[in-house]
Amino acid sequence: MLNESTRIGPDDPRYLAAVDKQFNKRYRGIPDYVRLVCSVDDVVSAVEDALKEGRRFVVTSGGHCLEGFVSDPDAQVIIDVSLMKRIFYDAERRAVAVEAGATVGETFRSLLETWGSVIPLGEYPQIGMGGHVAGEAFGFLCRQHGLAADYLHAVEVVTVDESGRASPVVATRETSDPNHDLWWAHTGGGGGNYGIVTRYWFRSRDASGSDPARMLPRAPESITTFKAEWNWGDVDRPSFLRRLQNHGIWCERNSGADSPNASLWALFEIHRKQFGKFLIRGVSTAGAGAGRQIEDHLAAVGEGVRGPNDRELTRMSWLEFALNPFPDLFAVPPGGVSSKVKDALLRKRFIDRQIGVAYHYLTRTDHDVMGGLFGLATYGGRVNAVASDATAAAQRGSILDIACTTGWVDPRDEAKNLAWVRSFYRDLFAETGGVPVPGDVYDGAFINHPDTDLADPAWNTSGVPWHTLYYQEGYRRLQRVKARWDPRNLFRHALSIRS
């Protein structure tokens, strides 16, 4: 049985596995030790020990931060909460409690098998809940049910006061709660800012009674997945332009809070031409009407151009899909991959100039970047039913989440991959200084896909600070929360809240 004294040093064979579990191999930390914790008391002890030793500490759950916030060479202690996995119904709070070390997949399984319910969590089942929910958390069901943060009833956080004393604090969404501001900050304010999350409680805002099966949305009875592929050899610039115009028009017409197509989520996945193909894949929870809904979506995207070379539809149970969604999408080579993801949220579809930029970067031959990808995920729906200031997740008018992404295995390929993806993103948003400045057209960026380039004046020439892109008008409130709950700025990283 682990206890508060459990620590793994470099001489322990478990150290390498604990340090190297971080998804993005571009970064690697070299902590003095890793602290494994199993309870909130363990977390308190781990924090206070690190403070007494004068060591800087960071926290990890699933290890899927896209930047080097955990794998930071300056971090001397990693506090690993991944063993804290309990999921249970808390009758006193009338909410489902999920500890921070549980993964998205473990949470999906427990919710379905125990109560037949679901939370609209993220797409990859191995993501840890600790940082995921605090950074908004969206996935396949977001258009139908909103963000996971929209169901957050309470959160338990180990914070540190001015004297260096660590203690757990529970904050709820009840406006009368004196800790309400700490709850609000964990509905989209990002992880690693205020303390260490040890537990979340989830309940729908309109839930009544005490039946745990009625506290959250019902899980889908089944889902239908689809994939349609085109060969790049059959696509020229005009037909590429038309497809993305069509796709953007569909998103503008079907991303309202009450859209009948909120039950469909799709990803337009456009690989570099060297890859040979690009595709649309997605899921529908429309039951018997899923086939027609999917066909209508594909017809709208393909209007006026050649149809896909291949398509497939598969119906399966929700849990079967949630625990292994689109295996080829999430597959990585042995040993992992280094990556760079540059995210943006759109309120309106791309104009023709921007689609031309995408065509250029995806077909150019002077950059041999095999891992290059342009992704456009449908967004909105019930996400947009919540006021922008009701949670710290300010992006409540978007129709698309887009990402320019690249990955590489050989460290020698880093420079050319970074040059390609950074220039691609900059040119997409050239009119607004290389970044998606919030306004009528763009809605900023998503903090769970952090990008330190947004804080770099070499890549963000807009004059708009990075925190406005992520938090918009909510940043000032987050600063007040930071000042109150982390007065010593112990919980910090490259894009952390500055009080």
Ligand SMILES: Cc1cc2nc3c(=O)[nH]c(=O)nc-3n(C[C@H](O)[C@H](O)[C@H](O)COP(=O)(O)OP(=O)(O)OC[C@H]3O[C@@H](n4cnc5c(N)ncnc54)[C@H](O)[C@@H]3O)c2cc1C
Contents of the next structure:
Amino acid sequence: MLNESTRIGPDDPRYLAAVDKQFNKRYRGIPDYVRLVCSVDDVVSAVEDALKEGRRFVVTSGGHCLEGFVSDPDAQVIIDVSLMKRIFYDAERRAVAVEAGATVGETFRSLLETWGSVIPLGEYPQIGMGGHVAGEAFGFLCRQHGLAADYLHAVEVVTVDESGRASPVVATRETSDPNHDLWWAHTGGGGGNYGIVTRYWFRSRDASGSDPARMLPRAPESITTFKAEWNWGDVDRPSFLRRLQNHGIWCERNSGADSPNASLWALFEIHRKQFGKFLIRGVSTAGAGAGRQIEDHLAAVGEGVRGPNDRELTRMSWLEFALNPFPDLFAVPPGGVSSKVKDALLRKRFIDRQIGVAYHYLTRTDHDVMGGLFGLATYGGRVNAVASDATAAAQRGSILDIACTTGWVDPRDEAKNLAWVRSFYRDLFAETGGVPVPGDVYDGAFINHPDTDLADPAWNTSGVPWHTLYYQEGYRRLQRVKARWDPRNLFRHALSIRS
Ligand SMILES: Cc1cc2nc3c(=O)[nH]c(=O)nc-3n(C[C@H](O)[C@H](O)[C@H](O)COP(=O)(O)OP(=O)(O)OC[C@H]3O[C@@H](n4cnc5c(N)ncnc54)[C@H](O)[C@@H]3O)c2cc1C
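Could I see the form predicted together with this ligand next, after the form predicted alone?
All chains and molecules follow, beginning with the one already shown.
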């Protein structure tokens, strides 16, 4: 029996809201209907109904996929779990349960207000937990606490067997669990691959006792944010080079697992010169030592060159920050933006040739790309305290997360934006076929920031397949999980695991 009340067709006022909730406006789905589900039983029915009808389905939670995996014109049904958002302590599992439809912001709020604790989730509060955690989830606190996936104790997933029967399964971190591999696949294997996640449970690996407030890290007592800006007009090629060299050296020296500066997260945010913004922003959780830590960081980046024109430091509660971090960084115009994000993880800082490439793409005047941005975010710290095969998040030796990104509003601007961002990234990684091939210098890329170009031989000439860039040695294990739990390959997209 179909549950008509949750089946949202194109003439329902909720249809457009559900289909258009995807953050990246570059893609647009045209499903026959959206299925709003409220329980595990609803998810099972939604999947089985779509199968009986012979309709291809995809799942969404928060709608923050950067590629068109949900907004796929071939998807005839979108199963939307965003109404499933309970967060509670599960005494039996001694872990905090978070349903897949909760957002990052809702999770931060609930953890803080109920237990004073935190999971090191991502940077944008509207992201949905469903896709986010399965893709490993890095964020402002990852240098201090690691990845959100490092706290994943168990996961409940609705999977579909060979006969087309859907059913929920719980997979845990316990190595004795016969479903252990399915848990492992949800610690960085990526969303939309094995089934529909309905619930995650979180607990620190070393948590003992039964006090819910001690199951996860304590939230920061306060946060100090900072923003320091230079005038782009004053930045010439030599001083650009020096600042990025200095920045890279700081990251090399301060990204070890036990670095005292793991409490600092900073983003070097360099917009195209025509837009005028050249700045560093970040957060420190060092409490009374935050001001000094930030000044030391800015001094290190500015060594031998002119310091920033001004700086703003603001102290606030963790929750106030987490629910609205850096409003100007994440501001989008009404109607949203189309975007392309190309990430890479670095184990060593950029060499001068690469910094020269960045300078060229950020200042060249033959590409009229207003939304172009080069970001270099601090990484490492406690992320690097975990073995690369302990979770499916293989990148455990990086010091920097860099991104070439662009955004546009008018569809006519797509081609020039894509040309700029793709060739910028390709030229950065020219020595390794246009992509950050894992090795001594690079550590591949994040599946939470998927980039289908990595699977395109026009943009990846390295001979190293896209799945090695994302999963390294873990891909074969993910393939076995896929073969067991999704034998019909029902959960698929452009970068899904092939069994
Ligand atoms: C503005 C912005 C900021 C971001 N910042 C960060 C960040 O700081 N750190 C970080 O790690 N990532 C970040 N991301 C990436 C984000 O974590 C991923 O895109 C994540 O997959 C989004 O999950 P979602 O549920 O919101 O997205 P959706 O678009 O709903 O889904 C994304 C993918 O996950 C699958 N999926 C969704 N729900 C489920 C489910 N319940 N079960 C199984 N599969 C599911 C979908 O099918 C799709 O393949 C950011 C993205 C954006 C747009």
